[in-house]
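Just the one chain here, the form predicted on its own, laid out as structure tokens.
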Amino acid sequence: MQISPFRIEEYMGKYEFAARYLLSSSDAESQTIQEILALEPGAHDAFLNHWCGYTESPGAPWLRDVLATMYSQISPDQLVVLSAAEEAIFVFYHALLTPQDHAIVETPCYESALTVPKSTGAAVSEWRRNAANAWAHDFSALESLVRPTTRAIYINSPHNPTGLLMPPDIFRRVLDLAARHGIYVFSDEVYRELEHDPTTRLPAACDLYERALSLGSVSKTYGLPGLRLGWLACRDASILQKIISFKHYTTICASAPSEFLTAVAFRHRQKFIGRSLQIVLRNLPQLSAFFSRHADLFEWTPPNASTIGFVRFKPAQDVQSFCERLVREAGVLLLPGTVYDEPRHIRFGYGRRNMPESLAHLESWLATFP
């Protein structure tokens, strides 16, 4: 297996833990273990007495019971718990694809969604969206990419990095297209339940199509990335078994403490959703006002979900150099779009409580910007 360097994670790893002001973070504000345990009487003592042995490879049954409540057509045995969304992406592609296969990936995207299928030897085509038409989906372009050997289509809604929802009609047409050709759909839904208007929420893909796999994670909407837990929900038993078999070569099972804490948190997940939504709806108008004040430098298609947005940087200079100079001189971290193969864009994050402070430091630094 040959795989490219993970540019997003390498860039964040270089600066994230040194920068004082994180203005590109993709997750919502996190919480402490104490705050999670305080959600239920007796949870603290139960956690201290929780057995730290191996867990079941598909995930603890009592955790899958909780996660299944997020879906309308999924039973607990149709869920596989994994060690974060990244493992889910990795094991899905490697369990499914061979060098004789073809996959289609909606781009720009979280980089591993594109690089991991390539590492299997499969052919990979990009269903690429662009800023010129406000990141609209060209469904006819997707149709033209389908081959007899197409085994998987990767989609992401709410979308990283634009923070935009896929329109409902496009979403259903993608699933219908996949059904006509017997293609698996990997639906990255890690920002689901953080739509800025909850009435715009799309159904989970796994509830609509038997060969759709819905990816969930504790990291983004719920702000618990340190638990390193994700899951896949699907009604196709054969692909889930392949994923479990491949997982035996990666992590075997999830962390027992993380499973316990996730189950507690998700029995109260509406509190996490409400908290995250309150933060993003407070921060988003301030960020939009900032872009209005600096319209000579920035423009964007305003996001309607998640904690992130993708902003065009107007000056004719290198985006990565701009971001690196900013973090060195002001301690403010932005993510250059070069890691998404979008060299004129920057990812902003607005899911943290201190975003206004981070934004103020950026604005002060811009006053000295030539």
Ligand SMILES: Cc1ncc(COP(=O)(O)O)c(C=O)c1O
The other form holds:
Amino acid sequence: MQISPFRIEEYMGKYEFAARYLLSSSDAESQTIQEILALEPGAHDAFLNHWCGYTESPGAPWLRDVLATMYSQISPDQLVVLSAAEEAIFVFYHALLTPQDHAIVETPCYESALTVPKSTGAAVSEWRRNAANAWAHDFSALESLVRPTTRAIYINSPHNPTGLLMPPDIFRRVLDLAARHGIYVFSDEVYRELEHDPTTRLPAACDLYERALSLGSVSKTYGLPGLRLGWLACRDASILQKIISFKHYTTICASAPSEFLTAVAFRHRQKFIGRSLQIVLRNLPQLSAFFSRHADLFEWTPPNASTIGFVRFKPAQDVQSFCERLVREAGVLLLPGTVYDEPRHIRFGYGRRNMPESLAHLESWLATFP
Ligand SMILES: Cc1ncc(COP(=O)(O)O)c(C=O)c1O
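Having looked at the form predicted on its own, could you now put up the form predicted together with the ligand?
Whole complex next, starting from this chain.
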């Protein structure tokens, strides 16, 4: 297996733990183990007594019971728990694809969604969206990419990096197209439940189409990335079995303490959603006002979901050098679009409590900017 460097994670890894002001993070504000355990009487003692043996490969049954309540058509045995969404992406593509197969990936995207299928030797086509038409989805372009060998389509809504929802009619047409050709849809829904207007939430793909896998994670909307816990929900038993067989070669099972903490947190999921949404809705108008004040530098298609947005940097300057200078001189971390092959864009994050402070530091640094 040959795989190219994960540019997003390499850039974040270089600066995330040194920079003071994180202004591009995609995970919502986190919380402590103590805060999670305080949600339920008895949870503290139960956690201390929780057995640290191996857990079941598909995930602890009592955790899958809780996760299944997120879906209308999914029973607990139609869920596989993984060590975060990242493992799910890796395992899905490797369990499914051979060098004779073809996959289609909506791009720009979270990098592994594109590099992992390539690493299997399969042919991979990009269903690329474009800033010039406000990141619209060109459905006929997707149709024209389908081949007799296409086995998977990766979609991501709410979307990293634009923070935009897929329009509902496009979502349904993608699932119908896949159904006509028997293609699996890998629907990356890790930012689901953080729609800025909850009435715009799309159904989970696994509830609409039998060969759709809905990818969930505690990392983003719920702000618990350190638990490293994610899951796949799907009604097709054969792909879930392949995923479990492959998982025996990666992690065997998820972390027992993380399964416990996730089950507690998810019995109170609405609290996590409410908290993240409150932060995002407070931060967004401040960020928009900042872009209006600096319209000579920045322009964006305002996001309608998630904790992130993708902003065009107007000066004819190298975006990566701009971001690196900013983090070195002011300690403010932005993510250059070069890591998404979008060299005119920058990813901003607005899911952290201290976003106003980070923004103020960016603004005073810009005052010195040539
Ligand atoms: C769209 C998308 N999918 C998957 C992941 C991986 O998430 P996790 O932390 O659960 O591995 C990310 C993380 O940034 C993401 O943005």
